[in-house]
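The chain that follows stands alone, in the form predicted on its own, written as structure tokens.
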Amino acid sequence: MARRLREQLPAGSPAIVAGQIVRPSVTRPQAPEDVLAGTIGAAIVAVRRTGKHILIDLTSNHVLEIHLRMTGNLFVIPDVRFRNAATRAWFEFANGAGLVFEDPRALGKMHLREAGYKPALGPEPEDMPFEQFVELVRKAPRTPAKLFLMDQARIAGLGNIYAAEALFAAKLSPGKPLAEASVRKLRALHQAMADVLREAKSSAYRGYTDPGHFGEGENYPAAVYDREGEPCVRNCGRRIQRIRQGGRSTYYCPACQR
């Protein structure tokens, strides 16, 4: 998403001259007018990503933080007047183009932060040595594997879809604590997390080209997610099952993941 956005932004970083928070709940607990006060009149310096957080650095010495959640999208259109009905916030550049935050389910969030802000997240899998991963596992001896992976304070970037996919790739049960897994399986999971997120970023880059029609994980080649009742892709003879964990659906193969 951050890479796609950097490519779409107008050349020369024109200033933001107008904007509107269409749905006030997007910025809570901050007031929409406070968010606008720190953005209108400023230009975009850089666009970064940390976990699922998009961070837009502004010349006003602020950072615009956007969490897309499940159906959010952030993109630039040539004429901000032609934004669609699912737009929750928009910002107009001096050349008439617009930065649009679209979210059909209105789950995403947008906040204004001070310059240098970093979300309180753990490292991403690609940046985390295996020894650090093992130490995290040891500190949570009873936490089920799926819930462990989805804790962004421990590991950033693994949401519901990709946590399930990484556990399937490593042949680990989502309901058992990782502390019970062998070193061999922990190494497999450590690698699987990085591989899954690498593919997820590539699929998101491809998918976020169609504003209004893209959902999280839509272009990801899922092996288990949302495949309840379908045969396991490993041809083990079992079908994918679904359970509830932490209020979310978890998909797994009961034969391959132990």
Given for the second form:
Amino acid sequence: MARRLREQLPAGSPAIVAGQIVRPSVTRPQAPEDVLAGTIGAAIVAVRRTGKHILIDLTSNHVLEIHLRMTGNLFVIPDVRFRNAATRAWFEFANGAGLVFEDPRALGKMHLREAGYKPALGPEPEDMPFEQFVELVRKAPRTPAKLFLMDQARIAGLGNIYAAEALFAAKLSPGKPLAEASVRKLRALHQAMADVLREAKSSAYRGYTDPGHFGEGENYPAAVYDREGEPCVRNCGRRIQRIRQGGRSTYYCPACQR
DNA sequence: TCGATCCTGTAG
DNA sequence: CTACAGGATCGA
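Now show me the form predicted in complex with the DNA, since the one above was the form predicted on its own.
Whole complex next, starting from this chain.
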């Protein structure tokens, strides 16, 4: 997302000349006017991603932090006047283009931070050495594997879907602590976390929940997520089960994942 | 460790 | 019509 946004931004970083927080709840607990005050008049210096957070560096010595949650979307349109009804916040550049934050369910967040701000996140799977992963596992001897993977303070970037997929790939039970897993399976999981995120970020799917792909039969890339009752893709003869963990659904193969 | 909360579209 | 989905945060 951060990369796509970078590619869409107008060249020469025109200043932001106007903006509106259409839905005040997106900046809560910050006041919409405070976010606008640090944004309007500034230009964009860089767009970065860390974990699930998008960070937009501004010349005002602020950082605009955006979390898309599930249904959020952030992009540049050539003419800000053509923003649509799901727009929760927007900014207009000096050339008339718009940076638009859309989010039908309005769960996404936008906050103004000081320069140098860093979200409290664990390492990204892509640049986490195996030894560091093992050390993190060792510090959570009783936490069920799936809850461990979804804890952003431990490891950044995996949500409900990708955690389930990585565990399936590594043949690990979502309910058992990783501290009890073999080194071999931990290695597989370490690799799977990076793989699953790389695929999710690839242009092919733009995330498993992209409207054009989600739940669409053969195009649907998830092996277990939302597949309760379907036969395991490994043809082990069992069906995918759904259990409840931390208030959310976990999908897994009871035969393959032990 | 658990549930409620936020928010709305969609599935039932 | 109600239940549920998602991620993060908060309070019991």
